[in-house]
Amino acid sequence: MPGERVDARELAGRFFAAHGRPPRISRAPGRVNLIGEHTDYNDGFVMPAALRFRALTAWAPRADRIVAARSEGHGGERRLDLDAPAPARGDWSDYAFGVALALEKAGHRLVGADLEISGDVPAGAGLSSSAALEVSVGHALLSAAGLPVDKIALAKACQRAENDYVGMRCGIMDQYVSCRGVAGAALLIDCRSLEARPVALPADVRIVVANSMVKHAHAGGEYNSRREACEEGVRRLRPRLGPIAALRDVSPQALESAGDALDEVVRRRCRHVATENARVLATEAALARGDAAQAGRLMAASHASMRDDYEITCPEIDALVEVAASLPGVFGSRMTGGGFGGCTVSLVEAARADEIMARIAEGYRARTGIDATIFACTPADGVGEVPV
């Protein structure tokens, strides 16, 4: 849980118990997305942030190709042979497992490991989780094998992994901010290129994340269904746009223009890609010239775009919103992750965010019965290994 810091040393204690010999440790960050919501996947823009809470994989390799692993919390070691791969089981494994797969596929050839997983990424929260997961299980796997690690082509494989694999049809951004994130900045990333550059924050603002604590679940759900409304979308335009081959390439304009090719349902979420996608490189021009409040309007406008186009937030999440915005020193809040639930993010005046955190808390609770947890956050770098 957030403040309660994974320990590098006791994880390495825990994996020499079990193993008999000392491991390595491979780190990998969750993530926050500033804006940029559900446009990963539509070849858009984003801006994330990596965070200081992370999963560590402590690891060893192998004299076979069996990678055994173990996450702390999940109880009992699940194994997967890299020469005979069994089927997902439904389970934790899944993401670890997959990533070796991926990256067998890849053409990289790795060696069985022992590996012990931990972390301290509150689950279900729309901060990655699982990514932190993938790159962290990924980076090690390579490098028990002795090969090097291209951070792009990590991403890439964690991405196929939960996309294949664990059947969840998400972007790149989550295991891209992982693999690359850079401390004390936002990155945007272009998801098409895959190129990406930092964006810094004013000084006198802090980044505040409230954990809503109502989990979302939308593997294979309800975030894939509006990956397929998307692709239908696109589908729908070409004949009256041209060769578009995603979302990316609709403007807000464009889609106005030939929106009547589309049922309502499926106009919206296109309407909600095409003008977040806008707002991503509104908001980097607004930070770069130090405009706090603009970032924060475009940051309000994304919720609402969310809340009434993509429909994919909740009555308690719209409250940590609505509770946030009326903050004297809150220049703008939004749901962060995939949906349904998790986390909101919020850009606060510096001096007050304590003061900040504190009434959002309290607004909260008298709102709904329910404790967050809020915490401020200052942007990490990605992953790495961790000396112990």
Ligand code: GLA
Given for the second form:
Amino acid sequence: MPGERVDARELAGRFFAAHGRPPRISRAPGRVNLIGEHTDYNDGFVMPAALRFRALTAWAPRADRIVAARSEGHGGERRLDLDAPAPARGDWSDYAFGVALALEKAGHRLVGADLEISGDVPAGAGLSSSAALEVSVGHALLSAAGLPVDKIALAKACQRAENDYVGMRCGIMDQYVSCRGVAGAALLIDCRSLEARPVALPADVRIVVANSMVKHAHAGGEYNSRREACEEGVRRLRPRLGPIAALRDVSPQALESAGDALDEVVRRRCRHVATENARVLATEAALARGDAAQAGRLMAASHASMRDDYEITCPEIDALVEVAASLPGVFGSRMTGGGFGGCTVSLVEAARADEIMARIAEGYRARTGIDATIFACTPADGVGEVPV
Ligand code: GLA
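Would you mind giving the form predicted together with the named molecule, to go alongside the form predicted on its own above?
To see the whole picture, the full complex is given below, headed by that same chain.
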């Protein structure tokens, strides 16, 4: 996955040097999730925003059916023959080739292409560097074949690549917002209907992201086991609650009434999801009436639920949230993304953002000895082509 700061012109130059022809360039952003964690694969609600950090894929079609991809940050060219697909190798190219194969499987007839991939989404930080890579490659491959880009279909193909080829059973949030992000707003996504609406932030509020520098690695492992607990919850609740298809259909009250059908751990996992879905909708309502304080309280409750019920935080992340939450001008703070490290997201008073960022860094260093990377962000647009 990319992690380097290369601009589109530099990347085009690199492509030209390698292939002797000018490329076009597809760009897809990483994301930060304001609230709604581990709800997407339960058919629930999420509220992410696309970031300025992005993956870039420089591309030009080939006359054959070979996808030849290079990622300078990761050394060496990898090749995929669309007519003789090989299994995943366990490196960055799986994200690119998984998308090519998922698009073909969805009925798109691709052509071969040369790809040069780069980007600046920090890897392993919970900011969706893999989704950014997938979506930029998907956009590149569809465009190289002269096919239209249906953004929801592209998001689905990218999710399928990760589920089926990489082996990470992620939901659709990251790929979706990387495709359909809206500059200046977060997106409320209904992960069942796949409809989304923009959520504007009050003008005097900023989003601050702080990287704990603890790298997560949740392909497989803990992430998939959380998903299994949710599935088990649905299976065991169904006889009690009727024809529920997913935890989306279970309110916190219904769960309370039928909770004795579940063992203790599964009950807590389900409680996180049921209460988190309710918090996402409440956050949307709070932001719509300009009530950043209430949105902040909901973020704090989300963090507590991830820490205590879903058990996906870690001591450093908890410290980072506690430091931020103790500062004047911070409405709320929580971990963002899949968990076990990565970043926190805080809603803060715009006028005090700089001071708050400095104090978060200071407080986190004092508690952990780690230097966090901290930035304020403005939501960006989803996937598109950048002029070279
Ligand atoms: C990862 C996954 C998403 C989502 C989040 C948790 O980012 O890719 O689908 O499940 O974790 O909210």
